[in-house]
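We begin with a single chain expressed as C-alpha cells, specifically the form predicted alone.
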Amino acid sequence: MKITVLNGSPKGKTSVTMQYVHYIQKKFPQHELKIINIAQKIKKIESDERAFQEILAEVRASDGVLWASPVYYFLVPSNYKRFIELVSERGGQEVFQDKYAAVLTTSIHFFDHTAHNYLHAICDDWDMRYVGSFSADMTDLLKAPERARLRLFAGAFFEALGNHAPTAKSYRPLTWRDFDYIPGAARSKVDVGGKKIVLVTDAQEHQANLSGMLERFKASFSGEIETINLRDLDIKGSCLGCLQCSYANQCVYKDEYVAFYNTKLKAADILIFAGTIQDRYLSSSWKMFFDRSFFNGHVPSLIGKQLGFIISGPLSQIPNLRQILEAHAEMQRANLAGIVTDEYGDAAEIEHLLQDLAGRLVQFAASGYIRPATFLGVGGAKLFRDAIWGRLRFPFRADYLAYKKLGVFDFPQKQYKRRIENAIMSLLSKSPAFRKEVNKRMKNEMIKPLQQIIES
C-alpha cells in the first residue's frame, strides 16, 4: 500500500518525527511511504499553485495519509496549518475523501493531545477515515518497549486500510451563524485608570463581525487603546524549530517580531486577542504569532497581566480551541478576565458581554487579580519545571536560569520536614491501634489549620 506522509516539521528531512517515519518504513518494507515537506515548504506550495497540485495528486493516488508533525504551542506549526487552509480555501477536500488517515507526532507531551484533537478533526471535517493517532515522546525511539508499540500502531493502520476497517465520526461539522453584527453606540466609558492596553488582531476587511466587535469594544473605554494588526507587521516567517533562542532568547529572523513583542506585549497591563476561527483554530497567522513567541522559552512572558479574547465564530463548538486559551494564560501567570464571541447571533448581548469585558479587565488589572490555576497550568508547568531540570537543562540554559530565579523548581523532595513527618507516620500506621485513631480524627484534624485560619 501506498501512504502519503504529511511532514509537518519546518526542519523537514532533520525533523525527529521523520525518523519516527523511517522507522516504520523500514519495518514494514512492503509498504511505500512517501514523505512530503509541507511546513518546510509552504512558501512555494502557497505561491505555486502546480506545487499545492502535486501535492494532492499524490493524496489522491496514495491508500492513506499519514500526518506527522511535531507538536509547537499546543498544537501543529502554523506552516502546516497554513497548509491545511489553503486545502480548504482551494477546494482540495474531495482529495481526502475516504481516504485512511492517522496522526504520528513527537513532543515532549505538552498538550500534545490538543494538537491530536485538532488534526483528528480536520479529518473528519474532510470526511477521511481516522483510524487513530500515536503520540511519541521525542526520545521513544532510544527505548525497545516504545519501539515495539510503534510497531503495533504502525501495523494496526497498515492493516486497517488493508480491511477497509469501518471507522466513526468523533466531532461532528461547525455550524456557522448567519448573522451581521451592526455595533450600537456605548451608554457608558470605562475610566482605564492609567493602564496600558494594547488590542492585536489579524482582522480582515471582509470580516465584518470582528471588526465591528473590535470598534465596539475600543469604545468601552474613556480613552484610545492601542490596536495592532498582525498583518501590518513585519514577520518573516514562523518558527524553525532551530533552538538557537534557548541560550539567551536571540531569535534568527531578523524582522519586526521580537521587537513587537518585548515592547507592546511585555509593556502592556492588559491584552485583548481578536480573530476570527479559520477552520478548528484561530488563523495561521495567529498560530505563527504562538510559535514565534517561543523564543521566549518555556519561561512565562506575560505574568500578571489581564488576558481577553474577542473571537468571530462558533467556539463553543470547538471546546478543543477554548481549553488551549484558557492554557495559554495559565501557562503564562496571566489572567484570563473574558472570551466574547459573536456566535449567538445577539447584537444587544454581545455589547453587553463586551462592555463587561472591558470593565472586568480593568477591574483586575487595578487588583491584581490573577485566578489560580487549574489542571491546565498546574501540570503543564511540572512538566516543563521536570524537563528544563533534568533532559532540556541543555541547551535551554536561558528558560533554566530563568526557572532558578522564578522558584519554579519547587521538588517536593526538597519539603525536609514534611519527609520526616511521612516516615514517622508511616513507621507508626503500622500499629493497628494507631490507624483505628488515625481513621477515627482523620476529617477534624484535615480542616483544624484551616479553621484557625479562619477564626483568626
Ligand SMILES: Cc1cc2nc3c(=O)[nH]c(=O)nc-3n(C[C@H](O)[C@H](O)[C@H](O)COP(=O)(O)O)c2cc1C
Given for the second form:
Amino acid sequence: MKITVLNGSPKGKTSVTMQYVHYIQKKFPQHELKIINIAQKIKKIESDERAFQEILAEVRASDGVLWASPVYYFLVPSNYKRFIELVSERGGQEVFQDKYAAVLTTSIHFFDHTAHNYLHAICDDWDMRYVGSFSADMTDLLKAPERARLRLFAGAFFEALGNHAPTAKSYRPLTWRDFDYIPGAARSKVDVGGKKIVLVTDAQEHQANLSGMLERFKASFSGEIETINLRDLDIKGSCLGCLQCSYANQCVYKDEYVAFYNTKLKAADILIFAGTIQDRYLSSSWKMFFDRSFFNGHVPSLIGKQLGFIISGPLSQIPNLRQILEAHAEMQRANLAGIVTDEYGDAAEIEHLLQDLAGRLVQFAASGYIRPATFLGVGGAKLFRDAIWGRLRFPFRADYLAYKKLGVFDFPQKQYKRRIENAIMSLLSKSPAFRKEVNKRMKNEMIKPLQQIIES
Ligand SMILES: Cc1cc2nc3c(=O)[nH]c(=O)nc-3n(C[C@H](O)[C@H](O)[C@H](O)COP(=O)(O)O)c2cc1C
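Could you output the structure for the form predicted together with the ligand, given that the previous block was the form predicted alone?
Let's see the whole complex now, leading with the same chain.
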C-alpha cells in the first residue's frame, strides 16, 4: 500500500511527530509511506504551482493519506492550515476524494480533540474515507504499551485500506447563507469611559459582510477605537516550533509581531477579534496570529481583558470552533463578552447585537467581570500547571517563574489542613456507626458553610 504522509510540523524531518511515522514505517515495511513536509515548505508550495501540483500527484497516486501533525493552539500549525486552504482555493479536493485517511498527532493532549475534530471534518468535507485518529503524547513512543497501541492503530488503518472498509461521515457540509449585510447608522453611542479598545482583524476588501459589521460596530462607540489589520503588519512567518522563546519569551523572528502583541494587545482593556470563517476555522492568518503568540509560553497574557468576536460565516455549524474561542478566552483568564455573527437575522438584528456587544464590553470592563472558567479553562490550566512544574520546567523557564508568581502551583498535596481532615475522616469512616451518621447528615453538612456565608 502506498500512503502519502502530509507532515504538519514546521520542523520538517526534525519533528517529534515524524518519529512516530518512522516507527510505523519500520514496523510495516511492506507499506510505502512517503513523507511530504507541508508546513515547513508552505512558502514554496504556495508560490510555486509546480510544487503544489507535485503534492497533488503524490496524493493521486497513493491509496491513502496520513495527516500527521503536531497540535498547535487547539488546531494544527497555521502553515498546515494554509495548505488546506490552498487545496480548496485551487480546487484540489477532487484528488483527495475517496482516499482513505487517518490522523496522527503528537502533543501534550491540550485540546488535541479539537485539532482532531478539525482534521476529521476536513476529511469529510473533501469526501475522504476517514478511518480514525491517534493522539500520541509527545513522549509516548518511549513506552512499550504506547508503541503497541500505535502499531494496532496503524495496522487497523492499513487493513481498512486493504479491505476497502466502509466509512461513515461525522460532519455535514457547511452551508453559507446568501445575505449581504449593509450597515446602518448607529442611533446611540456607547461611552468608552476611558477604556482602551483595540479591534484586530484580517478583513479583506472582498469580505463585505465582515467589513460592514466592523464599520457598524465601531460606530457604536462615542470615541475612536484602534483597528489593526493583521495583513498590514510585518509578520515574517509562522511559529517555527523552535522553542527558543521558552527561556525568556524572546521570539527568534525580527518582525512587528511581538511589539504589536506587547504594546497593543497587552495594553488594551477590550479586545475584539474579527474574521471570516475559512473552512472550519478562521483564516490561516488568524491561525498564524495565535501560533506566534507562543512567545508568551503557557502563561496567560490577556488576563482580565474583555474579549469579543465578530465573525462572518456559519459559526453555529462549527461547535468545534466555538469551543476553541471559548477555551482561548478561558485560558487567557479573559472574559468572552460575546460573539456576533452574520449567520442569523436581518441587518437590524445584527446591528442590535453589535450595539449590545459594544455596551457589554465597556460595562464588563468597568465592573471587572470575568465569568468563571468552565471545564475548558479549569482542565486546561491544570494540565499546563502539571506540565510546567514537571516535565516542561526545562526548557520553559519563563513559564515556571511566571506560574510561581501567579500562584498557579496550587497542588492539592499542599492543602495540609484538608489532608489531616481527610486522614481523620477516612479512619473514622471504617466505623459503620460513623458512616450511618455521615449518611444522615451529608446533605446538611454540605450546605452548612455556604449557609453561613449567606447569613453573615
Ligand atoms: C506554537 C505551539 C503551539 C502548541 N500548541 C499545543 C496545543 O495546543 N496543545 C498541545 O497539547 N501541545 C501543543 N504544542 C506542543 C506540540 O504539539 C508538541 O510539542 C508536538 O509534539 C511537536 O511536534 P513536532 O515536533 O512534530 O512539531 C504546541 C507547540 C508549539 C510550538
